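In the form predicted alone, a lone chain appears below as structure tokens.
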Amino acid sequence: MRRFLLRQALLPDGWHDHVLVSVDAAGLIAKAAPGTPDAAATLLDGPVLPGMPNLHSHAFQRAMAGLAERSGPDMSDSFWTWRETMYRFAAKLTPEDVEAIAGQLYAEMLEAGFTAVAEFHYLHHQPGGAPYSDPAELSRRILAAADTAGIGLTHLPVLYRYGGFGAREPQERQRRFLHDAEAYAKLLQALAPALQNRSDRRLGIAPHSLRAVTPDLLREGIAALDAIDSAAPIHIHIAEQTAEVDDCLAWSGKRPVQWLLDQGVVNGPVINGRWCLVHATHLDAEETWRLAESKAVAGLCPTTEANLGDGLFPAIDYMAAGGRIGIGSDSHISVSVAEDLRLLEYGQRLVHRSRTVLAGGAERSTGRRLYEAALKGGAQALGQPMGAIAPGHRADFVLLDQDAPALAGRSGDMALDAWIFSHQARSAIRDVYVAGQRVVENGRHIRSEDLAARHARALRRLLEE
């Protein structure tokens, strides 16, 4: 049994000093007392923080962050558009690039303080389609990444078969994505075995949109998990751009979260405490509130949805009705908790003109309540243990630097409201620990040359090209 001494640390009730925290061989907490000093425990000197997760990765995409920054010909950049610049990328990679690319980025989550992910891996297949001899290579690839940054990991295969509304048949390019229900029931038995029995890692599934499946294949898809794990973790992008919600109207008559939340899978409601919705971002007020009273969480990636114009979730309402929340990097164009909930709020205080609107109520930490809040969703979305310094949740510290100088001085939610809301030149976090392991000292992580190298490698030969 491992102790650590923590100085100050944010715990389910709030603040608390010298808090004695035993942690067992399979890195979970035993047992966290306040007020108990204790001299030959690891000592954490500083606000220590729960490790946040990050409920929506598409790793590769961090490898084309900046690239599709060049104004189209008639300016009319969308989503849409950026798109055709994430097929032209994802065509060119080799299952090394995968493994090396998903390896840093989850080296800088780790410095970010994001000390699990949530991978909606959608990359399968070769360039043309054709599976890898092993059909869950490129999964295997995100495993041993994650393994080697240290970083824990909810993977979500995606299930992705057709190319809008209605079964319309898929774009040449969409070929590594594609599986049929079949062939997608083998891929998650096959990964099953290398997931099971571990506190840092679980399987669920991601279908991919409403665009991607049919009602028929999104039933086989969770039935598929089901036969695994009844209460695995399922994902899925939904209501992102205002065309989706036309095209969904014009299919169903419905808008997209609207036909979702009407929906029955198996013997049960489809949306409860197992999905994630991801963006979420277009809700007319009726939706709003019913995902509110859903218990599934919206999964937000402010900066990446801001980098695509995608537009703002309705958070202010939707978190006044008991909403659940996470955050997500998504594209990876900025790996950052405290740029992603600094802007989470900022969106809403642009829209209606005000201040701390996310509070929660009168003299309250703006950034604590944001912070609590997606700690509690994304670990609900990810389905692991993790998200409290508590007994039964993993041993995820996220220690600050109080020697930054925008913490000089502070401690509690006033260190908390310092890191979230002011920028800072270097890093304001000093030490990460995942299930009671050291992944970053001093700022950086433990293996970062190696990583970055193999990175750099990859980069060269595909911007070559």
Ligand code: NGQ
Second form
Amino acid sequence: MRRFLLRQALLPDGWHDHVLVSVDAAGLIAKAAPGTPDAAATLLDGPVLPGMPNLHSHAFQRAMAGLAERSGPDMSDSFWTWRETMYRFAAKLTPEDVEAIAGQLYAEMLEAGFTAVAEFHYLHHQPGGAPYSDPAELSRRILAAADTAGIGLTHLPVLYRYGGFGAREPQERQRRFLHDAEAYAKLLQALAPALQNRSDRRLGIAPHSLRAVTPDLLREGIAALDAIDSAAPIHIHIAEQTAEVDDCLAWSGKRPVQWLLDQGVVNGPVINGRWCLVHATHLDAEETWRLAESKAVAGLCPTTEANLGDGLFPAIDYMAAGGRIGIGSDSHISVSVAEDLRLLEYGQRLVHRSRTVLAGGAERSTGRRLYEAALKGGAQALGQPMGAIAPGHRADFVLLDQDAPALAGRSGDMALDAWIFSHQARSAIRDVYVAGQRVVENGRHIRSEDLAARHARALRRLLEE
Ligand code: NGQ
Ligand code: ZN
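Instead of the form predicted alone shown above, give the structure for the form predicted in complex with N-carbamimidoyl-L-glutamic acid (NGQ), please.
Below: every chain and molecule of the assembly, starting with the one above.
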């Protein structure tokens, strides 16, 4: 057993000083309780938080951050024109590029305080659409990048077959993403062994969206996962853009979240603790409370949703109704726990012309409420034992830097609020541990130089072409 002494730690019942944590060989916490200082334990000298799950990532998109900020010829840029830029970028990537970009991204996530990621992975095939000789090639690149960086991974191979509601044929540019039910089931079977029996890995699925699957294919995808792990996570993009809501209404007479909530047929209720509804931006009042009651997690990606002009999730009503949330960095226009939580709150402040709107009660810290909500919902969405410094959870620690100017004189909730709300160029994170292993030291990932060099080589080639 390794032992750690946390000078100040956020435990499930609040902040405590001098917490002794024992960690077993699998990287899980065996014991965590306030205790007397112990000379043999590794000292984490400052405020320590549980590592944050990142519940939504398309790793390759990190490499196009900033490349879609230039207005087009008629100034009518939107989510859909961004998507065309993204498709052109995705078409050029080699397996080496995918691994290099994901490795750099995952190191940056760790530096930002994310200790595990749900990778919503849809780039499967060669540029023309033919499978690689190993059909799981690009998934294996993601697994390799996660191993190199030392980040927890819930891998979600994406089920994608159609180009729009009502089984519309896909576009040419979507060829790299496509599977039928049979090939998809084989992909899951091939990947399962590498993702089972490790506290930091999990296999789940991601039907891309209601645009990309039919109801039958959705059922078949879930059945293929259930044959491997009937409790594993299921993620789907939903109701992100109003055009998607309109198309869904035209197709089914129902709004996307309403349609999904009404299914209730796939092995019991469709929506339950396994599901993560990514974005769920456009909800009416009834969908808001129904989703809150469903136990599913709303996967919020505030910086990407702002960048793409999606709209604003009704966070105040949803959270007041007990709705579960987590955060994801999605397109990775920004990779920052602090910025995504801050923007989640600021979007609501700007609309409601008020302050501390998501604090959830009188005299409560806004940062603490959001951080704890995202820990809990994120851990559920990833299906991983994380999100708390408590027995049975993985020893993922984020040590805030008590010497950072932004944190001077602060501890507990004040340190957490200062980290989240006072943006500083210099990171306020000192060290990060995953399963008891230190992967970030003094703000830098332990392999940052190698990963950055490999990433730079890939990007030079990609952008010179
Ligand atoms: C994606 N991204 O799959 O990368 C999507 C865009 C789509 C976001 N939704 C493509 N942010 O939804 O069709
Ligand atoms: Zn997405």
